[in-house]
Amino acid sequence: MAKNEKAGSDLVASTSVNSSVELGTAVVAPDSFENPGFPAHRERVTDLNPKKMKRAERAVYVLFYLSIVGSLFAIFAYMFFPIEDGDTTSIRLNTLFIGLGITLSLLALGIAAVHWGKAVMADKEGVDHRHPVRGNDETRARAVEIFKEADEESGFSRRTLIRNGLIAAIVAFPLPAIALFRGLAPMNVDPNNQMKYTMWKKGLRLTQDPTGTPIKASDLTIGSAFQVIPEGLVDLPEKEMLNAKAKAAVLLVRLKPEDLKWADPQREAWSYQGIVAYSKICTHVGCPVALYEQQTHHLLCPCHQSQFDITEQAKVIFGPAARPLPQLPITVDAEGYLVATSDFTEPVGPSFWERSK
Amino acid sequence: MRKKNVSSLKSGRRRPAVSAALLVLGLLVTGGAYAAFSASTASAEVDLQSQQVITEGQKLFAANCATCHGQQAQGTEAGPSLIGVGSAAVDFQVGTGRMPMQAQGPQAPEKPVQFTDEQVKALAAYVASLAPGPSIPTADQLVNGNVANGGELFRINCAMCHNVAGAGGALTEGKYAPELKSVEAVHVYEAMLTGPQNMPVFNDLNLTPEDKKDIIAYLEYNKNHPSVGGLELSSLGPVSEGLFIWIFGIGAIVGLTIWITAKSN
């Protein structure tokens, strides 16, 4: 860094008069109080005391030493403590030891660069002054002059074909990417209809997640809850899976039926037997919600603590969620499995442009 | 030294330490020998069939939980009929002190039990006695369960309440699902039976005994193996680690940003 002998003596602000540039329009207001320059130097006990200043020196090397050792200690420990298969212990020390080791090479390597400035290092007040960013005018001429003679001697301005040419080949370039983002979005289906069913169907039985054993209705004692994926939801490849599994995820309860309020007295026929079956899948932004509370009858959502009562057709009645939960109509077949009547009949999870169109 | 402990020894005062050494090693003795005792009462076999236990429990019961579940345990406004619920639920209230309630609340805490462990066994087979609920499971039900399948149904049925690790939650109003690490195996197993306050039921249709024995497995594993992340600020993810880090990480940048900006002496 440049240091300016006269330090401090002169921290006056410049005049235009002996500078080579103009203010421009900059306004030079009087400063309200005399510029009180830097405090008087103090010197430093390394600079006072050789006996000081060698132990800093010492002291400096010696954490770039440290810091060697910790390089090595980290390249032994990569050695000495390897992760084994199967022994998650082995993760533990392996990363401990690796991280400790390249932790105090750093650490003492800047330790030592600070250390090293702040009390070996000529300690020396300077000042820089500020000049203004506006080039003279000379220097702004002849700028202009360069940027005609370039047009001239390329043919920007004369040769339009070329210049047109360019300016559509940049324009063309990122065309490329529409077509690579849509191909991210599902191609041979409607990605509305995507979001608005689910593999719910008629007829289909409540497994158990993750066995995807059928339940009985006579399974489920009052206060019971399960954790339900669709028949045959196992026997999808993984990734359909997950796909159907993140939209189909139900939470099946039993309350005693005379605890059941039906504003909607249609939506009775789809419980059965105080058993109703609701989406997991929280209305707000699509947290699981599972953490149900038998007694109160209040299901929980843990992300923005979203609560439904499953009493009341899982309303809202805390948090941000905006809609109830959606209900899943079920009933028993001949064997007393339980099975669904339909689909969700509205959209399960948060909202979309298109959800009610 | 010595000639003044001779002394001492002949005028036969005791000193002070050697009192208070005497005083230690005899409540030792004593609290020992007590531990022993009521360990070994413990660990007692009671049979819940028997009609004498059952009318022990039935007085426990008049003298303790009638004030709020009734003289028939038919249940009153201040408590829920206990007609039916089975030992199970009996051993786990009582047996981890959550019962008697202390004071009306959100939930019923666990606090130092209350009974002895025959009073508690007393009390279940009296309640046992009334109708037929779940009883309390056998050792044998506990052990030897398949942890990696635990671990996946404890993820898909207990976790969102309970926490992965077993660290426990907050659920609404003041209430929350306690923790699990310092929990019995058996409480653990009456209590997906019976499901608790506010915890859903698991009975053995939905997690059967061998899942909950899984279960158990799963918990018992998580004890017994520390973490491999290291210091696990009890579990309780985003929330003790984002302030560790905020407090002692920042803390320490705040710290040598100051040191790298004062001036040297």
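In this text, rigid core is short for the largest set of C-alphas that superpose within 1.5 Å between two forms. Computed from a prediction, not measured in an experiment: that's the story for all the values here. Positions refer to the first chain, counted from 1. Compared with the form predicted alone:
For T103, a C-alpha deviation of 2 angstroms or more is recorded between the two forms after rigid-core alignment. Relative to the superposed core, D209 undergoes a C-alpha shift smaller than 2 Å between the two forms. When two forms of a protein are overlaid on their rigid core, residues whose CA moves 2 Å or more are considered shifted, and D219 is not one of them between the two forms.
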Given for the second form:
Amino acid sequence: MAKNEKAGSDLVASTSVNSSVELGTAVVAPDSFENPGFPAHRERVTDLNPKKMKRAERAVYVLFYLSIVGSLFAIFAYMFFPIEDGDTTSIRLNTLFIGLGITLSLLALGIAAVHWGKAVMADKEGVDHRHPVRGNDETRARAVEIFKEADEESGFSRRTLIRNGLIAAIVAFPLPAIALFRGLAPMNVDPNNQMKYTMWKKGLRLTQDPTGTPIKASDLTIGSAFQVIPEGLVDLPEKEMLNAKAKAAVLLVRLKPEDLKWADPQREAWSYQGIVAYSKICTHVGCPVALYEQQTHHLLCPCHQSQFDITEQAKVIFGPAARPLPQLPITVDAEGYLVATSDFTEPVGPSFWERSK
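What would you give as the form predicted alone, now that the form predicted in complex with its partner chain is on the page?
Single chain only below; no partners, no other molecules.
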């Protein structure tokens, strides 16, 4: 009881002391600890020895120029160690030397930036006070002064070798990536046309992946899903087969015909008794859409979680994909095997390949 009375009296006393304080302002507690301030400043070896400072400066700009060497080395590696068809050694050498060049470029650039900040820039402690988003004129003028002070402390304007080395390294660093764009597609070839046409054509049978066994409509039960490739794909040379499969892979699903909703009535003729075929290549960045949820009839891309609704022409219902999966028109031949009636009517794969939309 005595403790409660004491607590109540303390509360009253606290209220009376703070009654003059405007509502919403912070109140300093009477038992708060004092600000200890900054610890004693320790001079760095570069602050005490001018020769050490010069050595540190030299190390920084040498690292920047080493970064440039790494960027140029990656470009030359791309040119002088090209990937040859069927030669796995050329793939290893190309990957190794380009990777070493880019690693040297990025690593030297990062180490130089850290060493510059640790050993060369001005070393002192400071406090930044919080202010409203838009400061007054005095605050804005002070901000300009801070930029000038930062320039002075970092030596960005004074130390021309370091500054020029940094600028040159930053300019050189993206150059290997620009050179590598050359490998995305052969010269004088439109990537849109490369992705617009696949191996599928009228009358070509749908076969199981990877065996190449033809599929009959009777092989599919309600809710079943098949990974499908074009007939004859498995007989192609390995490289040609992989390139063709990367564009022509299809997922075949059978639903109840009444579950399918056709926004475009003409698409209904592209299916057969509830069997529909859609490109397996995600329209986001080209990952394989291979996860089928039987109860919801949703297809899921495991890379970035785009989801497509099979019942509504594989439209996007979630995720970053920009358009539905292209549908492959199918029917059955005289022997009951599922066949394509044409190629895809739109480019497969990532949407950035399609220029018409």
